[in-house]
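The chain below stands alone, shown as structure tokens; this is the form predicted alone.
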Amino acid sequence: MNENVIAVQELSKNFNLGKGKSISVLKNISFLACSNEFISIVGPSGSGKSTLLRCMSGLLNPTQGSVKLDAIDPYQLSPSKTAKMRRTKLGFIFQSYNLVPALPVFENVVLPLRLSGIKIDRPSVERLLKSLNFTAKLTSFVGTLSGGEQQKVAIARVLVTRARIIFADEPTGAVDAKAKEIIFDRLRKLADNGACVIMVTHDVDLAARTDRALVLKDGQLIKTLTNPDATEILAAIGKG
């Protein structure tokens, strides 16, 4: 059975602008997400779907409302236990990609497990990368890498956690069509798997593979789309 492992209620964020002005990016939005489902972020650009990903994510407090992560609230956290958190049950790829410029791929990789004292298994790594289309050496740094192979090797990182639940801001942005294809597989195996998988995405087709579409307007859900086509996104984001 199906659990809901992400509970956000009536959450908002406003940014200050200084002087005593601020803008309100996310306004009064409220969702469940479950283990074994995928769900898309959709909207225009400035929608405030990376706003909403970091903000319930335990990365950026809401100005009003709660989110639960597992039943948790992780904005209530000690430091030590938001970072344990993060590194036993979350997951997280960014479109900077955040990765540590001064180690090669493999340890770029295999952080997570070595903060956490888990054994590596150096074969499996190497599998995992040539399943994403890797072709760099894993001696490379990742700074002399393409941002397409960056963004595997952060997608590596995420998949070796087996985190429960995966947050992933525009995952398939960097890289060429077969690349995007792996990507989304690898997602969509995750959450047929158990995991819950959080995806901000502008490509259309990929959020009608989806289970759920969230679509975002000026800051506000503004419809919730159960497997949906892409013309009905289209049509919700007003594209159609």
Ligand SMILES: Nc1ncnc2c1ncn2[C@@H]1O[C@H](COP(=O)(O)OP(=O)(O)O)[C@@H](O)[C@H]1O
Given for the second form:
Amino acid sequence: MNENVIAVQELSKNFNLGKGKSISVLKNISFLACSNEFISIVGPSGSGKSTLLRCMSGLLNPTQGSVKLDAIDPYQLSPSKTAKMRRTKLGFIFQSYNLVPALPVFENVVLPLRLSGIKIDRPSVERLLKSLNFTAKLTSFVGTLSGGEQQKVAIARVLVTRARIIFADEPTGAVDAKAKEIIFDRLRKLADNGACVIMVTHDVDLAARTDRALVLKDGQLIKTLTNPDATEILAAIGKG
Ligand SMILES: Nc1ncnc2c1ncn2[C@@H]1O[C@H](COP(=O)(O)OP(=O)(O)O)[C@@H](O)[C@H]1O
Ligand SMILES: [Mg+2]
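Structure of the form predicted in complex with this ligand (previous: the form predicted alone):
What follows is the whole complex; the chain from before opens it.
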């Protein structure tokens, strides 16, 4: 049985812009996501996709509404419990990678394992990076790598963990077509093996290969498409 692992209820997010002004970026969003599910979030630039992912994953407190991850509200936890939840259950692939530029590739990938005190097997990390078509040296500082290679490091950093809830913000935005397929297949496999994967993407063809596409427009969830096809998604975004 697929368990419900994410519950977003009537979530809204406003940002204060100072001088008494604020903007409303997410408006009353509700949905559920299960284990074994691969969900895409699509929508124009600025529609609130990254903000939704951050609110859903415990990184950014919503203005209204609630988020439950495995029935736990991450915003009600103490900082140490939130940190533990992030280490043990959640994986986040950031749009901007969020790597540590002063550390080499290898240390960036194994960072979550070091933080959890898990034994590190160097050959398996090497195999993982190779399987992602990573071509730079493991001793290179990540700050010196191309965007595509940095993106692969960010993905490997999640794949080394046992995260069961995975948030990926445009995880194929910087890589070539071959690496895109590899990354998509890895995320698909994680979902097939019981994870819940939420992927923001601009790539309509990739979104069409996920189980469900959530279509955002101006901060509203305007449509949920189950087993979507590319034409449907384009029509919903308003480009069809
Ligand atoms: N910290 C912030 N302060 C003010 N406005 C923000 C902030 N973060 C995002 N926004 C605004 O919220 C809107 C949605 O941004 P974002 O979630 O990044 O969209 P997307 O990922 O769909 O491109 C944009 O108008 C953006 O400028
Ligand atoms: Mg974004």
